[in-house]
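Shown here is one chain on its own, the form predicted alone, set out as C-alpha cells.
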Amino acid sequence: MPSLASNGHAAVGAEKCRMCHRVQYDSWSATAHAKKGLDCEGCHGNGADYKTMPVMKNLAAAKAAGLVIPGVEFCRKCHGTKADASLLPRAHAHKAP
C-alpha cells in the first residue's frame, strides 16, 4: 500500500521504525492497518530523512525531515466522517507521557 503522508522521502520499511518504536511496533501489528497492508510510513510519512537519533529527538527537525503527526483530518481520508479523537489512540500503543 502506498504512503497516505506523502512526504517526497525514501521509505525505509515498518522494521527501522521497530528497532525503537517496539511498543508501538508491536500494538500496530495486531490491528487492521496492519492486515491491510498501511505500515508506520503509510501515516507517518516515508522516514528515510526522520529516523535517525539526533532528528528523531528534536520533533521540529523530524517534522522538518518528513515526519508526518497525523490527526483526525488524516483518518478522514479513509475513515471519513467516523474517523474521530477516539480513533487515534487506537491505531497504536502510545507511549506514556
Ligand code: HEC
Given for the second form:
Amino acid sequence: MPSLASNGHAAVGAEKCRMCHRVQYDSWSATAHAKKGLDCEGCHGNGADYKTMPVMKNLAAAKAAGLVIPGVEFCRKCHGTKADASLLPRAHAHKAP
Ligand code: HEC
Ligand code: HEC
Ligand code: HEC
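Moving on from the form predicted alone, please list the structure of the form predicted together with this ligand.
Then the entire complex follows, led off by the chain already shown.
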C-alpha cells in the first residue's frame, strides 16, 4: 500500500498524535483511510522525532525531523490521476484557527 511513513525515523502510532490533534484524529478515525491502515504517519511520515512540542512548533525543525505535508502526487497513487489539489484539505477535519 502506498505510504509516506518510511522517512528514516521510528513510528509512534496515531494514538500519540491524538493528544495534541484531537480534531484531526477524530475525523480521520471515521475515514476509509483509517479502515485500510493509512494512518497519520502514512501521510505525514513517522513521528518519533518530530512529535515533541518544541519541534512541532517549529515547522522547519519538524520537517527536518521527518514531518511530511503530502502533496496531490501522493494521493494520486490511490485516487488516480484525476485527483487534484482540491482533495488535499478534505483529507481530514481541521481545527479552527
Ligand atoms: C505534544 C503535542 C503534539 C504531538 C504529540 C504531535 N503534534 Fe503535530 N503539532 C503540534 C503543534 C503545537 C503544531 C503546530 C501547529 C498547531 O498548533 O497545530 C503541530 C503541527 C503539526 C502539523 C502541521 C505542520 C504545519 O505547520 O503545516 C502536522 C501535519 C502535524 N503536527 C502532525 C502530527 C502527527 C502526524 C503527529 C503524530 C505522529 C503529531 N503531529 C504529534 C503538536 C503536537
Ligand atoms: C490521507 C492523508 C492524511 C492522513 C491519513 C492524515 N493527514 Fe493530516 N494532513 C493531510 C493533508 C493533505 C494536510 C494539508 C491539508 C491542506 O492542504 O489544507 C494535512 C494537514 C494536517 C495538519 C495541519 C493542520 C490542519 O489541520 O490542517 C495536522 C495537524 C495534521 N494533518 C495532523 C494529522 C493527524 C494527527 C493525523 C492522524 C490522526 C493525520 N493528519 C492524518 C493528509 C493526511
Ligand atoms: C493507500 C491508498 C490511499 C492514499 C495514498 C490516499 N487515499 Fe484517500 N482514500 C482511499 C480509499 C480506499 C478511499 C475510499 C474509497 C474512495 O472514496 O475512493 C479514500 C477516500 C478519500 C476521501 C473521501 C472520499 C472522497 O473522494 O471524497 C478523501 C477526501 C480522501 N480519500 C483524500 C485523500 C487525500 C487528500 C490523499 C493524499 C494526501 C489521499 N486521500 C491518499 C485511499 C487512499
